[in-house]
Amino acid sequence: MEITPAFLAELPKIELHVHLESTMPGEMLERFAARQGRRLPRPAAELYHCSAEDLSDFLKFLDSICAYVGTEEELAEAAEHLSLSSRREKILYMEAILNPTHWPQFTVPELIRAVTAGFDRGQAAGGADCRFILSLSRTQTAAEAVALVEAMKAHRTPRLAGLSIDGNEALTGLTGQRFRPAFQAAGDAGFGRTVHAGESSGPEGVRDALDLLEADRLDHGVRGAEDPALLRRLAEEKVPLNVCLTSNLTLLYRRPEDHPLRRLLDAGAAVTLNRDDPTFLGGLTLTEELGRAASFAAMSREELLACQRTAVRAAFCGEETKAALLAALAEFEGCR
């Protein structure tokens, strides 16, 4: 049956990749700007109206923005305000990344506590049921790695949901080695390990994430298809690849037609949708996204209600959360 913008609009939806850092609206920053005497550099519906080509000045660019949060109850505003938003177009649950480098103002224990308050007070007022996701840069030492980790368990909430890893892999080249400790002992806690790898470097990131940290899941992915051999590991070995089509075709792939979706889902990989960096791709939904990405590899209904049902199984949360999403997966199928 043909996807339509109703059906769309009215899916059930769970997203994975999602940086809460790429999520504050202009608006929102230029107030606590002010409340610290300060301007954007530019009027606040042109804030995020600069070029996201490279990566390395993109995350310089996430350092300035996240300097406009100065305490911890606007940090907690802003995660509130990414559960309700989320809601408006029936994302269910969500796993947002910090990364707590870019927010040097505060500390371990003061993020954890001002995101767990926001996404409770959003899920209160009706909001998405949201988690997060503490994410490492590549830049930082092994020692640095391991006392996040022990910062993770002495403050731990039900709303801290793992531990990932992030920043320009083509910059930095392998780190799976000096990580490792850090990622087994996340793994020991209990916590899950998601990796960004496979984004700007090949399949080479994407081996490290897998044979050294052991990753749960891998945020982007991709490049691990241009090895036929990975790929079929990931696919014998249901690897979650949480995609962002929208990030990738601007960041990663010069010509669409070398991303490789349709040979994932060809493949057998299981593939979540996602949208990675929203405020800084034009404001992109997920609904948006999910409709971007069925057009793009002509994927079928059944195909998107599996890369939800995929999205389900891969998620950091207890056994009845998932069952209460695959209800309602369930629930929106049968009325199709």
Second form
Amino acid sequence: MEITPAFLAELPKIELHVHLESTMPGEMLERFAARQGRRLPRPAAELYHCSAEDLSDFLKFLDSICAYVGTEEELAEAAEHLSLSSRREKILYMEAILNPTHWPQFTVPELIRAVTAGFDRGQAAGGADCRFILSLSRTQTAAEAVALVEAMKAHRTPRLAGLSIDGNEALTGLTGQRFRPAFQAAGDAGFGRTVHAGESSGPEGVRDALDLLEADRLDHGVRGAEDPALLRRLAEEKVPLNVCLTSNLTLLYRRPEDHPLRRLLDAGAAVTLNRDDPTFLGGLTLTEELGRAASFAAMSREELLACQRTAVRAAFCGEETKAALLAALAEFEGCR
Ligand code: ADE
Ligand code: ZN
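Any chance you could show the form predicted in complex with adenine after that form predicted on its own?
The next block holds the full complex; its first chain is the one shown before.
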């Protein structure tokens, strides 16, 4: 059946790959900047009108954006905003990535406390159930990675769901060996493990994440499709791939026809659909992202629903939450 705007709007949604750093509206940052006696480099409405064609430049810009958030309360407000704005487009559950290297003004315990408070407030006011994942940068040391996991264990809250790596995979080469002890410690402590791989790295980055880091799922993972044997493995092992089509078409693929979304679906890969960096992508909503993916890859309603169910299975939450999310999807399907 045809995918209509009403179907997209009403579909209960689950998102597993969005960076909290890329969800803060310009107007909010303008307010925070004023409290520090600072001004944004451009009017708030134009803050994100910058070229995001190069990942390294983009990551530097993220640092400058995060510097406007000066207090724990402001960070909590940013987290609360994400929860509330998500629910408006029927995102029931979300996992946001937060990389402490973008936030040198906060300690890890402060970050955990502030984001937990913001997500708690958001959900209590009717927002989405949001959890968060703390992320390593590719350039960090093994000792820094282990220290992050120790801090996560010591300051754990129910909203802190896992460990990840993001940043530019091309800057450092393979990092599996370096981060293996931290990922093992995170797994032993019951945290979920996800890795940006197969975006700025090719199939070798995907293998590194699976074999050395024992990642439960991959952020992007799309370049795994360049290697037929790896694509078969991803499909057979049902490794969840948190795909971000709009982001990939902006930062990764020059030619849209090179994006492997349709091939991944046809191969039976476990695909979820996500925004990655919404403020930098024209204020992208997940509803828009799903509509774009559906028309780009000629997806059916069943396939879009299957991506939501895949996201539930891949989520770093307990079985009770998963059962409630699957029930909401089943109810939606039953009403069609
Ligand atoms: N951090 C924020 N967005 C990212 C992306 N697309 N790739 C790697 N790291 C990121
Ligand atoms: Zn990402």
